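Next up is one chain by itself, shown in structure tokens, the form predicted alone.
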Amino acid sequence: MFGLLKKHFSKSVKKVTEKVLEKEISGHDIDNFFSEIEIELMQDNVAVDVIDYLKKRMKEELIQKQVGRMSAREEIRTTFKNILMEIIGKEPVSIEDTINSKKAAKEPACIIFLGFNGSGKTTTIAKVASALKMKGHQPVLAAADTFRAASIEQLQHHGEKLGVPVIKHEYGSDPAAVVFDAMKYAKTKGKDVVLVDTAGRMHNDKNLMDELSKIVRVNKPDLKILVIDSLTGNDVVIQATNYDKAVNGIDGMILTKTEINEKGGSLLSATYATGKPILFLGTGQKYEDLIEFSAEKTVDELLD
């Protein structure tokens, strides 16, 4: 996922290192090497605000620090790593801990998935259901995307393949009511988690975003997870920020299609914009193609 971004971060570290002899690093040094890679980072979908933050923190940590050529590379690499961890190393929420906590109270957990149309949200929900079922949980799927009959059918198809019940209403019905009925079913049948598929919507579609707010307000989900297409580009900041606002704060994000994304800047941009953690990365179309996100592993991959 990080081929190009890794190349450009490595390039920036190399450039500043080459200019360091036995002297203090200056703000001018840092400005110079950022100016040479800033356009490339933006093309890699790293938001301008993220670049500005990196530059500001690099200055705070490195200006007037005495480094020699032999130690400069490691010093700068370590500083870069720490700053990147500040951005993406948010403490993740645990879906399993949430389920177990609700189970102790004899209640099913409610987890709502939201996101842009075409982000891979429905397939991601099926992957999460598959993973939870393999760990002994009993998920229920709620087809709260009532705007597209095809979406209900898609979720039903996944439910049948996975052996997981799907609660659905007629096309055009109230999505909040679907979630309510799914929770009622789960409690009656002793299921421990409801995974809710909501309609994909443009972040600037006020009516649909208001409806999403209603679903959350009425059903009070335990977790709200934003599914983002990692190929979205620089629009990811606006998208993530507006969804976060619409539901009064998301709890985490899942990035999809990372197996075909050479850039990777959307990961940095989305976490910086929302201050919320990445939980999983989607790496393909199979149910098992969902990996738990590791901030430290990601940063090491970027800087190795």
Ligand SMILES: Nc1nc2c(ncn2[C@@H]2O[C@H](COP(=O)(O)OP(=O)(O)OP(=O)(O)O)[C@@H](O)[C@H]2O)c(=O)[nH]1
Given for the second form:
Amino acid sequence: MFGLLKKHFSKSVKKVTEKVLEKEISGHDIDNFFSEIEIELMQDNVAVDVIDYLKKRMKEELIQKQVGRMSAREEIRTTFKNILMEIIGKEPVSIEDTINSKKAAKEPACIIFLGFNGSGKTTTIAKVASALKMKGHQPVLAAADTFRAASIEQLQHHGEKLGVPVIKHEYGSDPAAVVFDAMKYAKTKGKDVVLVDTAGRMHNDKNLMDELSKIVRVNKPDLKILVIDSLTGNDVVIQATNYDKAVNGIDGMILTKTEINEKGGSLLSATYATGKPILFLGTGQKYEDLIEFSAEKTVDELLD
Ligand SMILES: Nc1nc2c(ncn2[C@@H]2O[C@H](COP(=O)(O)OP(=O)(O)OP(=O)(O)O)[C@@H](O)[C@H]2O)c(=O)[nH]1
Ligand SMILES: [Mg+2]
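In place of the form predicted alone, the structure of the form predicted together with the named molecule is requested.
Next comes the full complex, this chain leading.
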């Protein structure tokens, strides 16, 4: 995560703070700081909007702040860290808590996964199903991607490997109805959670985005989770914003392929755009390659 920024951060802080000769940090010092790290932020895939926001917040916090020369470095580091935490340290959402609270009402939880084509939705659902099964839950998979060729077989393959039932209809059928049936199945069979696989769609494809809105409107899922490929660049902001709107507010996000992407920018851009927490990071193609996200750990690693 944040490979380049991490490499240059300390050096930039040092270089800039050496110039803070007075006992006060000026707007000019902050501009200098950003001119040192801006390229790294961009190369780490942090969206331009986010960089502007970071700069604005740093100025709000630091300008005219009285510091001893030695502590300017600490002031800049700590403030930068706090501002990053403001963005990515959102109140976490728990899939298990959601399942357990529905269980009390004798209802299965409905959790829908959405996102751009190929972002990793189906693989992530299989990982989540595997993890939930290991914790004693009884997931059902709903094949609500009735659009892409072979999508149903892909989900069925995971279902068979994991020993988890998959509810499906024909290709081209209404995905909202698949979810409805999967919920009915879960309820009658005493299963506690339905994980819904949806078709990949571009955030600017009106028909497919309307279809997504309908799935949500009809089935009122308990959690709506946006799956984002961490390799997405600047586009993350507009993508995340559009999905958030289409489903009347996502609840959280999962970032995939983080093991092949040293750049943490998409993480920052996505949380900046939606104000929602990251739940997990995908770290590979195997079922166990899913780790719980910790904002503190991510920021600490960056500023080590
Ligand atoms: N390296 C790596 N690959 C991943 C990860 N998550 C998913 N993938 C791979 O990404 C590719 C696409 O994954 P899918 O799960 O099919 O993505 P999807 O979002 O369901 O795709 P569509 O349904 O076509 O929109 C597959 O080759 C997965 O193995 C991850 O965390 N790391
Ligand atoms: Mg899929």
